[in-house]
Every structure is written in C-alpha cells, then in structure tokens.
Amino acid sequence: MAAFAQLVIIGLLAGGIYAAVGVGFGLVWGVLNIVNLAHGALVIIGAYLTWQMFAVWGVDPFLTLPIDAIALFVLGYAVQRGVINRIIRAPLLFTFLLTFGLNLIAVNVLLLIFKSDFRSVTTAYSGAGLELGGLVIPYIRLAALGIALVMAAVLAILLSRTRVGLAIQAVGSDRDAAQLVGIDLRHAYAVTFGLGAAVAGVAGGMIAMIQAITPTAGEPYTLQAFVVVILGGLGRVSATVVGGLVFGLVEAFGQSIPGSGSVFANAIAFGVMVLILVTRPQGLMGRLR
C-alpha cells in the first residue's frame, strides 16, 4: 500500500507540471484553432529566464515566476499580433508550418545564447521533502502542483468573469458574430496567445527547478501538452487539469513496471490517449460541439 500511495503521489505531482504546460496549449488551440508547435519553446524560454535570474542575480526561483509570466505574455502578444495573425484564417497546415518555423528560430536563438550545455536551478531546498510515514513528498514538486492549480483557477475565473475573458470565449465560439458586436479580433487573438505563452513561461520556470534544461528540452512538452488536452477535453481549463493529472498517473504507474523506462511509460500514456479518442472523442471532461 505504501508503494502504491507513493506512485499516486509521484503521478499527481508530475501531473501538476503537465497540467501547467497543457493549459496554455489548450487555450490557444480552443480559441485560435492553432496547434502551436512552438509551445515547448515558450516553456523553455521561461525556464531559461528563471535560470538566468537565479544564476546571475541570485533571485529565488519561485519569485521569478511572475516575471516569467509577464515577459512571455509580452512575447506571445507580439508574436501573434505581428506574425501569426497574418495567417490566422489560413488552412491548418499553414499554421503548423509557421509555428514549427517559430519553434526552430526560438531553439536556435537559445542555442546561440546559452549553447547546448545542461543548466539547472539548485537551491538549498532542492532535495528537501515532506516525510509522512514511509511517503516522501518533494517540496518543489508539491509547490509546483499548487501553483499549477492556482494558475488554472485564475485563468478560468479570468475567462468567465472578466470582459476580456468573455470576449475571448465569444471569439472562440463564433469569431464572425464576435466581430459584429464590436470585439477587436486581433487584440483578442493576441491576448489569448499571450495568456497561453504566460502560462507556458510559468510552467518552464517550475520545470527548471525540477530538472536540467537545454534549448531542445521543450520539444517533448509540446507533444505531452497535446496528449493532455486530448485526454481532458478541449475547451475547458478544468478538463486540461484533469488530463494533466491523468497523464502523470499513467506515466508514473507505467514506469513502475519492471524493466520499463520513460519511453515505455510514454507509450502507455499515448495508448491511453488513443483509447480515449476511440471511446470518448471529446475527452474525459470535454463537451461535444
């Protein structure tokens, strides 16, 4: 029972990171109808911002997360308004190619600046954890789960209770009707992409505290974000959180199988995604459109 409980804890804590990564991806996909292949690069940019502020100025990594959010929001807003908005109504293949190209540019700029060396954020509390009986709960991962849940709740409130959020939802439901009632589509698109980038930046900052990073480390997170959104269901922040937690649990139990590794665990997680697509195409908590 202790081993089972420890696996559940590991899965939920990992799922918090996946949920944080997936929330921004799902928001952009649901509103702009763009599968953002540069999402992982945005995550790693946030990770490098946290590492830079910690390594150069000695700022506690948790205090860098709001700065990551602001910086990535500005970057995301500018990229969408200046580049992506030009082909927003183009076929899906065009947005695929554009975001893939933006991903390549971001990765190569990071390689130019930081090289391919592994970087890590190691604090005095990096190896500390809460011990409950035979269970161990790392403080950083626990804090990351809490931050991910709070961030998702704030985003959900912003989308449902504020004028900007309601405008974003209106654009996601029917962009032509939204434009007819006076909503500035370009601004709504840019704010949506900026919010997705901001959440990705915060997720990257938390990832930098948990594992070593390189400029190419963001690519798996794009695929994982895609799976998380599919599992939970497109269109709801709470559904993406559930998808992230489910993905973390499946991965944790997959890695516990004797002789299996991370690749085998990911294969199991992707298999679960296929099963969900076949049996419940709208996801675990999604709604049919």
Second form
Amino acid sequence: MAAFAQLVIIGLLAGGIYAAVGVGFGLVWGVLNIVNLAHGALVIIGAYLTWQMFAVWGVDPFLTLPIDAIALFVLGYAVQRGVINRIIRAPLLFTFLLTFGLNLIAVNVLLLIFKSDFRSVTTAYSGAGLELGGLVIPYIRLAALGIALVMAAVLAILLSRTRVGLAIQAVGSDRDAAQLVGIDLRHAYAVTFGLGAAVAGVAGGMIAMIQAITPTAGEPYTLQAFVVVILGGLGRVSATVVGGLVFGLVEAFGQSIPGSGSVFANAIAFGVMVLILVTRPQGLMGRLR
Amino acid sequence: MNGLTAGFAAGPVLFEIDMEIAPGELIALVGANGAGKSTLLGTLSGLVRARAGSIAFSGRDITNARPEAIVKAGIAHVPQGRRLFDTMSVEKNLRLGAYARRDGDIDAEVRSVLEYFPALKDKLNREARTLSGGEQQMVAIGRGLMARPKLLMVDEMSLGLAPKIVDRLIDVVKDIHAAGTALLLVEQDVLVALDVAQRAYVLENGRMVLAGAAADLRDDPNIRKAYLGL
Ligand SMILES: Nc1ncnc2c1ncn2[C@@H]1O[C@H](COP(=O)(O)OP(=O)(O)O)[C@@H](O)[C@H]1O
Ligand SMILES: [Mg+2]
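What does the same protein look like in the form predicted in complex with its partner chain, given that the last one was the form predicted on its own?
Full assembly next; the chain just shown is listed first.
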C-alpha cells in the first residue's frame, strides 16, 4: 500500500511538469491548428534563461519564472507574427515543416551559445524535501506541481473571462466569423502563440531545477506534450492538465514494473495513447464534436 | 462599389460588379446557387480580396481593408450558415458581436437585441450549438446588430428554416430597417427577398445582370422567367 501511495505521488509530481509542458502546446494546437514541433525548444529556451540568470547572475530560480514567461511571450508573439502567420492557411504539412525548421534553428542557436555541456541549477534547497512515511518529496517538485496547476488555472480564467481570451476562443471556434465581428486575426494568433510559449518557458524554468539540460533536451517534451494533449482531449486547459497528470501516473507505474526502466515506461505511456486514440479519440475529458 | 472583380486562388468569381446602396435602404441580392452572392459579401467585409475595382463606404475607400476596420466603419456581415461560436454561450456570442466597439454600453445593446428576439431571453446561458436553427439565426443576426452597423448584410437568412420562422425573421428585418439601418439581404429564396426589399440586384455567373425596383422585378413575367426561375 505504501509503495502504491509512493507511486501515486511520484506520478503526480512528474505529471505536473507534463501538464505545464502540454498546456501551451494544446492551446496553440486547438486555436491555431498548428502542431508546433518547436514546442520543446521553447521549453528548453526557458530552461536556459533560468540557468543563465541563476548560474551567472545569482538569481533564485523561482524568481526567474515570471521573467521566462515574459521573455517567451515576446519571442512567441514575434515568431508567430513574423513567420508562422505567413503560412497559417497553408496545409498542415507546411506548418510541420516550418516548426520543424524553427526547432532546428533554436537548438543550433542554443548549441552556439551554451555548447552541448550538461547544465543544472542546484540551489541550497535542492536536496531538501518533505519526509512522508519513508518517502522524501523534494520541495522543488512539490512547488513545480503547484505552480503548474496555478498557471493552468490562470490561463483558463484568462481565456474564459477576458476580452482577449474570448477573442482567442472565437478564433479557435471559427476564424472567419471571428474576423467578421472585428477580431484582428494576426494579433489574436500571435497572442495565442505568445501565451503558449510563455507557459512553455515557465515549464522549462522548472525543468532546469529538476534535471540537467542540454540544447536537445527539449525534443522528448514535444512528443510528451503531444501525448498529453491527446490523452486529455484537445480544446480545454483543464483537459490537458488531466492528461498530464494521467501521463505522469502511467509512467510512474510503468517504471515500477520489475526490470522495466524508462524505455519500457515510455512504451507503456505511448501504448496508452494509442489505446485512447482507438477507444476514445476525443480524449479522456474531451467533448464529442 | 465600382467595377469590382474578385475571387479566389483558382480565379475570379465576380466580374466588374457595380452596385450602390443608399443610407437606410433595404436591398435584395438574388441569384442561383454558385452565382457569387456570398463571395460578393465576403469582398465587402474584407474576407475576399478584390482584384480590380473599388468599394467605398460613407465616403471612405474600404477596398481590401482589414475585416476589423470594415466592421468599425459600420458594415456587419451575418454569414451564410450562421457560423456561431458553437461551444460558447448565446450571451458570449452576442457580446463578441460588439468586439470592435470601444464605445457605448454593451449591456444596453444586448437588451435591445433581445427586444428584437424575445425568444432568446431565457437562452442566454445556453451553448449556441444547442439552439434550434431558427434560434441560431436569431443569434447570428443579433451578433451582427451588436456592432451597431449602418449596413447589415444577411446571407441566406431563410435557408433551411420553416416558413413560419422565416416570416418572424422577416418581421424583425423590417423593424431593423424601420430603425434606420440599411440592409442587404442575400437570398436564393427570391420571393422572400423581393417581398421586403425596396430595390434588388440579380447576380448570374458572377455578373450583375439586372437591377431595379424589387416590385418591378417581381411582377414582370419576362424577368421572372428569364432571371428568377419562377
Ligand atoms: N473559399 C472558396 N475558395 C474557392 N472557390 C470558392 C470559395 N467559395 C466559393 N467559391 C466558388 O465561388 C463561386 C461562387 O460561390 P458563392 O459566392 O458561394 O455563390 P452563392 O453564394 O451565390 O451561392 C462558386 O463557383 C464557388 O465554388
Ligand atoms: Mg452563398
């Protein structure tokens, strides 16, 4: 029983990060209809920003998170406005190619600046944790889960209650009709992409505190974001959060199978995705269209 | 609208269209399926690019202006097929109609739309997609009115609706017109449109082939046969 509780805790803590990574990816996919293959690169740019501010300028890593959000919002807005908006009506394959290319560019720029060395953010409190019946829950991971949930809640409120949020939803629902009520499509798209990037950046900042990073460390996160969004169901922030937590749990239990290890856990996680796609294509929380 | 030519990547759909609407007029635009009526409205509201010719509104050139600038200038377009924001509430749909407006009292505007469509009063919190076709059309027109347009363009208002409901919508159209708003009704159902309109235009294969007083077109047996398929 204790082992079971431990796995649940480990799974939820990991799931918080997956949710944070997935939320921005799902927002961009749902509204812009772009499967952003550069999403993991945005995550890792956030991670390097946190590392830079911590390691070089001595800023506490948690204090860097709002700065990650602002910097990535600006970057995301500019990339969407300047590059992606130009092909927004092109077939899906073009957006794949474009975001794939953007990912390569981002990774190579990071390699130039930071080299391929492993970097990590280790603070005085990095090892500290809450002791709970033989299990130590690192404070950092606990905080990351909390921040991920708060961030998702803030995003959901922003989308449903603010003027710009309603405009984003309208664009996601019907872009012609949105234009006809006077929404500036290019701006709405860029804000959406900026928000997705901002959330990715904060997720990256938290990842930098948890694992060592390299310029290519973002790539698995793109794939995981994809699975998380499919698991939860496209179109709602809350669904992606559920998808993230479920993915974390599935992975934790997968890894606990004797002799399995992380490769096997991945196979299980993706197996679950295939299962969901076959049995419930709208996702665990999605609505039927 | 002068010598307007417009269309899509595959080629133009509209050829050298001339058209004029006076303030407060009620105009019908009729023509067979595929004639280019919806494309014409799209060009007016900035969704479709004009390749030649010009569009002026209230003394301003709005040819190929951004859709949001055209809404602000005072043209609202209720698109064919209603095109509501399906998963949003009726109230949010209406409020989004006023998105371009920074002025004025949006709550009061919602109330005035509900006076036109009392049937929507107790449905404000319903998801738009759960409404009947007639009610959805009411929301679509209401959303257009929320922009306080000087010209309201309604594309295929009667399509797929029961005659009784069409009659009710037509009454509202008359009320909107009586309140001083110009209207451009696009209809395949020719008689519905010609009955209420003051003047009418007939579009055929992307060309304007006929224009005149609605009653004259309706009552001329030759025109009825040659252009209106009646
Ligand atoms: N988005 C589009 N892309 C390409 N062609 C279109 C598009 N919309 C309409 N058309 C073509 O333009 C012509 C006129 O269509 P439309 O304006 O919808 O006619 P109507 O509203 O009179 O029925 C048709 O031949 C149609 O196939
Ligand atoms: Mg049409």
